[in-house]
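Just the one chain here, laid out as structure tokens, in the form predicted alone.
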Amino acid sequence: MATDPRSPAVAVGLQGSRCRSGCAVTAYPAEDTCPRCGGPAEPEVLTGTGTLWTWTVQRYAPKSPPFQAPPGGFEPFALGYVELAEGVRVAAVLDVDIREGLDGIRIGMPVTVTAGHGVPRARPMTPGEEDS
């Protein structure tokens, strides 16, 4: 594909793909080719939206190349799989300040992926967006 799917230069949503044969994967990040039967696929904006499926707390710094670490100094940080409505599972970073406590993640709670620099980010949704 030509368009990095993480990068925050597209405009709307998370780029995936999805088998144009009979099998109809669909895929993130975006792949030239099924992963399932190896058959063509075809770009595809996913919603972004989805469950938490499972998640845990990264504690340690990641290994350095790639990961920088910011000016304050590593911070542990959740990380869960966010199951989309297409059924493709996103591994993302939880947008939760784990020092205030773990309590506000749940398997199974509705959050929101959006697309950035590296690993996507997710966070829960409010309730008004839960009803849309």
Second form
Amino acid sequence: MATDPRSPAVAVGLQGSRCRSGCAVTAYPAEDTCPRCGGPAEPEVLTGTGTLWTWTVQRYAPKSPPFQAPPGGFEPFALGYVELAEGVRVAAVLDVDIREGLDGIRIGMPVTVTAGHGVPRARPMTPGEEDS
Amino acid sequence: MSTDVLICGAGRTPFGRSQASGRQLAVGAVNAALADAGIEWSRVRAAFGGSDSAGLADTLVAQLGLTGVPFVNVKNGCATGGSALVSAVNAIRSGMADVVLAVGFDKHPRGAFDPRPEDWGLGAEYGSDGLMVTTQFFGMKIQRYMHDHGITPRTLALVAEKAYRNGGLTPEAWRRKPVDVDEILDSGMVSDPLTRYMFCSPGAGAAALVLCSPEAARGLEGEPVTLRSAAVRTRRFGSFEVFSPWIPGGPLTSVSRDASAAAFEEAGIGPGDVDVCQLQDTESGAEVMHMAECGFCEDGEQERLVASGATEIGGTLPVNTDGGCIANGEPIGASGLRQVYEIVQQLRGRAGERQVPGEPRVGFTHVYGAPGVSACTVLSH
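Output the form predicted in complex with the partner chain next; the form predicted alone has already been displayed.
Up next: the whole complex, starting with the chain shown before.
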């Protein structure tokens, strides 16, 4: 499939935060305070795998600005929320080739999610990754 | 016990594209509401109003008349009209004024809204990577809801089909041409599973209400409708909202559930007592989900209710009898008051071709919008 040239060369974990005050809320991106209780939060690197909670497809080019079309122009892309073990659902662009259809996307499928220069990106796990 | 508040005048403009400015539309709606109440502008003792992107409501006094009236600007996203209404109610109940105006208006450019990530506290990458698009949220929320509760795409299409049919019965509506289920399903995906004809479009329009204390209403000729309650809420932790980089795990909370429950509690009645309602239908999925969030059915029941015609004008629970946002478009500041205007017409028995049969006595309105705000009213006659 096509690789978005903006994808990071080296993927890193999501830099989130976790409430220190006992309500255990994990947030992304990192916040200084807990969005539930207002108490202090500390940085935490989130799990890099999860399951797809919901999804859609961006079929038309978003208005620009703020959207910056990739070199080569806009192509429809899938996006969704990935549910992580920490009890947080993170918005991510789905790196799935949708030119031939949407069979590669289903709610509940295992995905890996990584952070880079842009928003988080998720891709379906291979059977080997799921087993490991 | 709190003072009753009566709606003595209601006015609206046609919605859609307009050569007129948003402010000009607002003046038209205000004058229509004043005429409906049978009063002059000089009788109004306080005013509340706003738009999202068509100017400041308090500047309308230049056209309405420089009477010295206190005029408060409201800017509360999709709840702008509802918040203006709540402010008007409180002005009457507090004794500040006995005749109060609430007005909402807007005029938006073509196409989807194009918010800036920094205005929402988000990093620039959410804009540059293409995630600042409202339609994505609507698609993703109903996608999950369909998965959890067995709602089908055909039900989404039936909701839109009803909207266009009711729009055809509403002289002021924007989309008045019937569109059938297959055409809606085939109109092209915008944000899966929602197609083009399942969405409303940003547009232009205005709506206004004249609210009175019972004493002030007694001297007027218009036919009053009682505003039993009006409630505004913002989101609690755990809700799923537009432009969220993350949402908490677990069951979702709903600001629409909170606001509607508050409105019903204040009114002292429940969803089962409602004869006609207006629910925010930014797109078909929103109407489906808001039926449950506002307490009119259980999650998943919509599949059967919509197919059976329950939400049609002649059904057991008519929803969006004027075609809702799908047929009227969405001038953000005006939508909430347009809903109340429609319920006022229905309860007065003056809704013309779209009149709900059997003399409806109790009505309900609900708006929902970013970043997690909802305003609901209960009305009776």
